[in-house]
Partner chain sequence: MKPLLEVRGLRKSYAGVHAVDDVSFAVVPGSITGLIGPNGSGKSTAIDCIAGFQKSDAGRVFLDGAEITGRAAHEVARAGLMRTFQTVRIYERLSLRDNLAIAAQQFDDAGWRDELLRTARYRRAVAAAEARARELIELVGLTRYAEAEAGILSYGQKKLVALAAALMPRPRIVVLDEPVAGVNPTRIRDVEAVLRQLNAAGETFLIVEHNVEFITNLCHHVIVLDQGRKLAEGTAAEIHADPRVLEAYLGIAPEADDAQRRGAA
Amino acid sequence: MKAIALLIAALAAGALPLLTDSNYILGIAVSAAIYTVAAAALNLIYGYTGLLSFAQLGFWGIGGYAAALTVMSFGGTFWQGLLWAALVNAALALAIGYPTLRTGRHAFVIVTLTFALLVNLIARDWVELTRGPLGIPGLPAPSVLGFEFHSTARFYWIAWGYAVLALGGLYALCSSRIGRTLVAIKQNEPLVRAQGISPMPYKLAAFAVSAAVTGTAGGIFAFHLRIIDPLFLDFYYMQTFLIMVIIGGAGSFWGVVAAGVALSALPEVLRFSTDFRMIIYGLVLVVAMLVMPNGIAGWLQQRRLARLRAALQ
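Isolated structure of the chain on its own, the form predicted together with the partner chain:
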């Protein structure tokens, strides 16, 4: 039943280019798909495992640069670029995670933040590789077997296909016992160890998967923008992913997906008043946090629990 509903939702989203040929709307839809995937990846490491990672921004940027450089400097295809975006980031996550994750949650936050800042610096200052502030413009449209994804409508298929694939994979992971174990690690790590489970491989795997998924999303988004420069590492992106996770409810898979889609559209819906758009956006977020401090999913859960308690009285 649930599977059928999900299938219908996925197909409906895929049919968007048949319903509209507005590049404006399709562009928002590309962003929504990509941001939602990045938020779901952050949800895996933060919402499920309880490790607040600011490295997501670094993974996002490295993914973008890896894909762009594969095509522009190393003569590879877009698809190979995405593969590198995933692999490089997974390897980096293991390299950062292995020494850091044994030290504790706070150290992890600091180290990941430092990593994000470092990537920012490299993007700006390693001019031979990244061309510095000028960036790398003119990223070509991806193609497969002669079919070019040159229009926004066509590019949307890539974003949509990746979102379906990545969200499907993440959902399979999060809804399995592995996902439940990640939640258990977040809630009570000593108990997890007492039950014969070593937390380290779980944390590392979650971090690496999260990094690869975010990096690939960054790679796709760079080719959507057709240019990559240090602005790609603006903290705006990290903030966007984090807000989606918090509003959706950290640790709730569909809550975060729903928030990802809704919050991608919200600033655009508010366009009727250009001056106050971002202020209203901020107000909506603040009110949402006051009313639902644990996100949409947390709020629903609270109501369910209240009913349960009442039933058990």
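Having displayed the form predicted together with the partner chain, please output the structure of the form predicted on its own.
No partner chains or extra molecules come along with it, only the chain itself.
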């Protein structure tokens, strides 16, 4: 039943361009799909593995630039750009993660934050490659066999298709033996070592997968915007992904997905109050954290346990 319900929900989301021709609504839907995937990738390394990675912002930006440069500077296609975005980010994650993960969690946080800041500096100052603050405008619409995704409605299907594939793959990974091992590493790494399991390959693989997924999402989002510049590496994106994970419940796959969709739409719902929109948004987040300190998933679990206790009394 759960699989059928998820299939129906995915198909309903895919039919959105057939239900509305509003570029505004479809634009929000594209952002929601991409942000949710990026949040789910962060949840893999932070929620399941227990490693707070600010490098996701760097991977997001590198993915966008890799896809854009593949098309605009090297004559490749959009799809080749996404492949390069995934491969480059996975390789960088392995290069960064292998020495850093041998130290400790605190060092990992500092190194990943430094990496994100370094990527921002490169995007701004390596003018010969990235065109600096001017950015790379005029990214062409992707196409397949002559069919161009030139409108927001058509491009939505790219974002939707990637979201379905990426979330499906991440769910399969998180619910597998590998996912359970990652949770065990997060909760008690010495005990995992005592069982004869080396945590390093698992943590490194999770870091690389999250980097590849985030980078590909960044590449798709850059072509949705039709431009990429250093503002693509604004800390706003990292803040958004992290808030989605925290509100959804770190380590809860579907909680983060639900939070990703809801929090992508919430700022637009609050546009009735233009002057106080972000203030209200901040208050909603604060109240949510006070009411649900463990996120949506933790709140639902507490409610479930409360009902069980009441039934046993």
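Residue numbers count along the first chain shown, from 1. In this text, all values refer to a predicted model and were calculated from it rather than measured experimentally. Definition used throughout: the rigid core is the maximal C-alpha set that superposes within 1.5 Å between two forms.
- Annotation for residue 8: C-alpha shift under 2 angstroms between these two forms, rigid core superposed.
- Residue displacement note: residue 305 has its CA displaced by at least 2 Å between these two forms (rigid core superposed).
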